[in-house]
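Below sits a lone chain in structure tokens, taken as the form predicted on its own.
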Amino acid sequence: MIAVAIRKRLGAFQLDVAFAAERETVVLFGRSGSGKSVTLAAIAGLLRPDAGRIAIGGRVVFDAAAGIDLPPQRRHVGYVVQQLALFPHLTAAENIAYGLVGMSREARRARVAELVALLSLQGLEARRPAALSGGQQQRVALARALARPVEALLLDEPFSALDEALRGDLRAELLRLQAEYELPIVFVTHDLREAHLLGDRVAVLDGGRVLQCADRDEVFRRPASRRVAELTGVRNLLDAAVEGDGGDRVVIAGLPFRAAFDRALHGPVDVAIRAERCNLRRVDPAGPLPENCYVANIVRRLAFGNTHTLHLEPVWAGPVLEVEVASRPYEVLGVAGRSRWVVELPAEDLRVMSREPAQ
């Protein structure tokens, strides 16, 4: 388990952080400069922290208040970072033996052998890291951050300078090595498809705060507030208001969408439906429409791999809308033959939040 509740002023900056890590990964999700690689670096011992306390495996190894600052050696992590730091003039063997410090050869070589084999080096053994793809020098690099029994797992953005298919491929090796080793392992990313394909749950940070630390889903389909829904990737934020009083349903630009919130809300609201949770009805628009749905015009289209991203503006009252549907709904519906669509925004994928003050 990691346990991290710090404080730390560096210059204007102000770090102030606090969640925790069991048999799981925590993803550290944010824009560059939210604070994420200094929380993973004063975790590690490399940036001693102002105040409070961090926690690894069951050991205080930082307390500020007890005066405990145990260095990085002493603390049982594997660090990785973006600038792996192989030495050059050793081989993917030695690499990943460096810090085998205190054994015999052959538990040496029995060490690096296990790593080896898991993590798909054989035949590799004798080459440096320049004769060593990208992907293969982050796998000596996981390697060489598990050769000595850890307790945690550590990972600062490890993939972000690899292509999409070798990130792919190490994605799936990660996951398969926290399976294995069923370690507390704290990862940091600004890449969103990452930080949902990794996360068993998600600390969203923000200019040194963390605004949200949840399951994964949770804060992906309901946000603890407009700004996390915004750097989690919410196209469809909306202005809208409380009808009455202790009732169920909000008003959105001119319409009334009955969705699950807090009863103690009241007045302006702000509203978030992720573009792929709206749906297309196929329901005749001049007809009596379903709960939830209005009339809109497709007014641009743009298609990505396997997805179709739909701009929707409302033929009389509702929201402005971004949908994202799939190729093959997509093909399946029409949608390529026909402009206007009943659009549906299910009670249950609807968001509603208090109204953030205006910055």
Given for the second form:
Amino acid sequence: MIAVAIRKRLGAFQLDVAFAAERETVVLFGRSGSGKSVTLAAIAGLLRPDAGRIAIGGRVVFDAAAGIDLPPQRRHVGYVVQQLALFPHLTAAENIAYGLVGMSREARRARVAELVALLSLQGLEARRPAALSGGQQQRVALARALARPVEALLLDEPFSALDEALRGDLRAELLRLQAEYELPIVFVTHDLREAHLLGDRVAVLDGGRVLQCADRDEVFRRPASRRVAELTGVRNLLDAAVEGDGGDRVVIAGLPFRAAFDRALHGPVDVAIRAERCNLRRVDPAGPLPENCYVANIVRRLAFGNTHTLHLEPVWAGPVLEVEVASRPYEVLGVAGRSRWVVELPAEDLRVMSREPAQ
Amino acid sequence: MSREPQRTATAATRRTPSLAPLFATPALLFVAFVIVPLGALAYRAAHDGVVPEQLRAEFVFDALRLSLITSTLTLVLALALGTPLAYLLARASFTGRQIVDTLVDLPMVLPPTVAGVALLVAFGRRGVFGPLLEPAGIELAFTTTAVVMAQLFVSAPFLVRSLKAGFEALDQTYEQVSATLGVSPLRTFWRITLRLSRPALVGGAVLCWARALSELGATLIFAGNFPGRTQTMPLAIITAFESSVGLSGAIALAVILLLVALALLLALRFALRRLPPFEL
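Output block for the form predicted in complex with its partner chain, input the form predicted on its own:
Complete assembly follows, chain above in first position.
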């Protein structure tokens, strides 16, 4: 268990974050400068918040009001930084054993052997970090962080310096480690795919604040605000208005669409729909249209290997849209051969949000 | 010092526009300037054959022993007192840090004779603290202790300066990670900070020790020139030079000091390079 609610002023930057996690992975997701790393440093005890409370594994390690502020040594967290900071003068095995003080030599050897096996580092024990590959260094850093009994694992963009193939391997490794240890993991990243793959929960940070903290699918499917939608890669952010009072329709670019939303909303709203949730329907554009459909022309096509991104403009009314189609349906539907399509915005995928005050 | 860069094509292996032809002439001129006097010294010493004879002279042996003992003691004291100071100057923020920082540098730019006068005024029998020390039976001026004090005063700043730069250059992430691994600050300092600052430590220690070995002006004024007690090698050289033996005696002593300094320099570098590694 980990529960964080802290505030910290750093020059002109104001950090004000709160989130919690059980035995799961929380991804702190945001752009650089959003306060992700600072938050992690505060949890590790390397930075003293001005106010708030941090509890790790049922122990309060920081509480400004109660005057509790445990030093990093007593917080029992594994902390892996982006640059890894493996001690360059120590071998891989010595790096892993580094924090194992006050143990007998045999116990220490046994623990190192365990971690070497867990992270598949056999044969590399005697190497210095400089003689290890990027992926191997990463695994040594994880082993070192897990050597002592820890209550949580804090990972600050640990895979960002690696190429994509290696990252995939290490993400799988991390999922395996979590299953093994059942630890809460706080994972900082600015990579959307990584956040999606690793996060059970996702906290979206922006300008030092948590804009939304919820289960991963909730964040990705139902962003709390236009800004969250933007940050989480929603390509279609549309101006709309609730039709009438207490209805279930929003008007987007002159057309009414059915959507599920809070009845309290009225007047101008923001509507978000992910590019991959929009459908091209095999319906005659000249005939009667099903619900939530309109006719649009493909004006631009971008092929990304396994997906195609299409830009569409309405023929009569309706929004300008970006639609993502996987390669297979792209071929099956024959999208390449036709430019005029019936587009569906499924009601359950239209996310209606109250309009934020202009920033 | 973070990640090892990709080892395919580093800056060192790639071609850099070369200044070698242009810079070779002045560089060689300077090397010659250093080699010529030292070579002349060695040549004269070998030619005169006075070195073995001088080595048997008691005052030379005493001076050599005194030089080695005092300069080594100075280095130990400089390490013990200067290392914490260098760390605080590099890492801590306290009022007056700038002032302390400047004060530490002062002995480096001060003529040693000025240092000698200052030490005498402070710790001499009729100095500021002399009357306080005298009842306790402590007399500092013109003793071997004074030799060490004079050396420490002028040479410790070289160590502090070098170590401070080393500590400043070290990425503090290493120490932070060490703390999260449960290792105490003092242990972290010993196992991480000091080990990773080794080039600065070796460089500073060598400079400090060499400066102590060559100390003359401050020692002469604060400790005097008493054979066996305060007459270190540099003082013995001056004494020999001004005596009836003249230049040939000075040559012999100079060559001895040169050889000893060279041997110790190499030994020190070797010893500090091989700081015992942390064992598993």
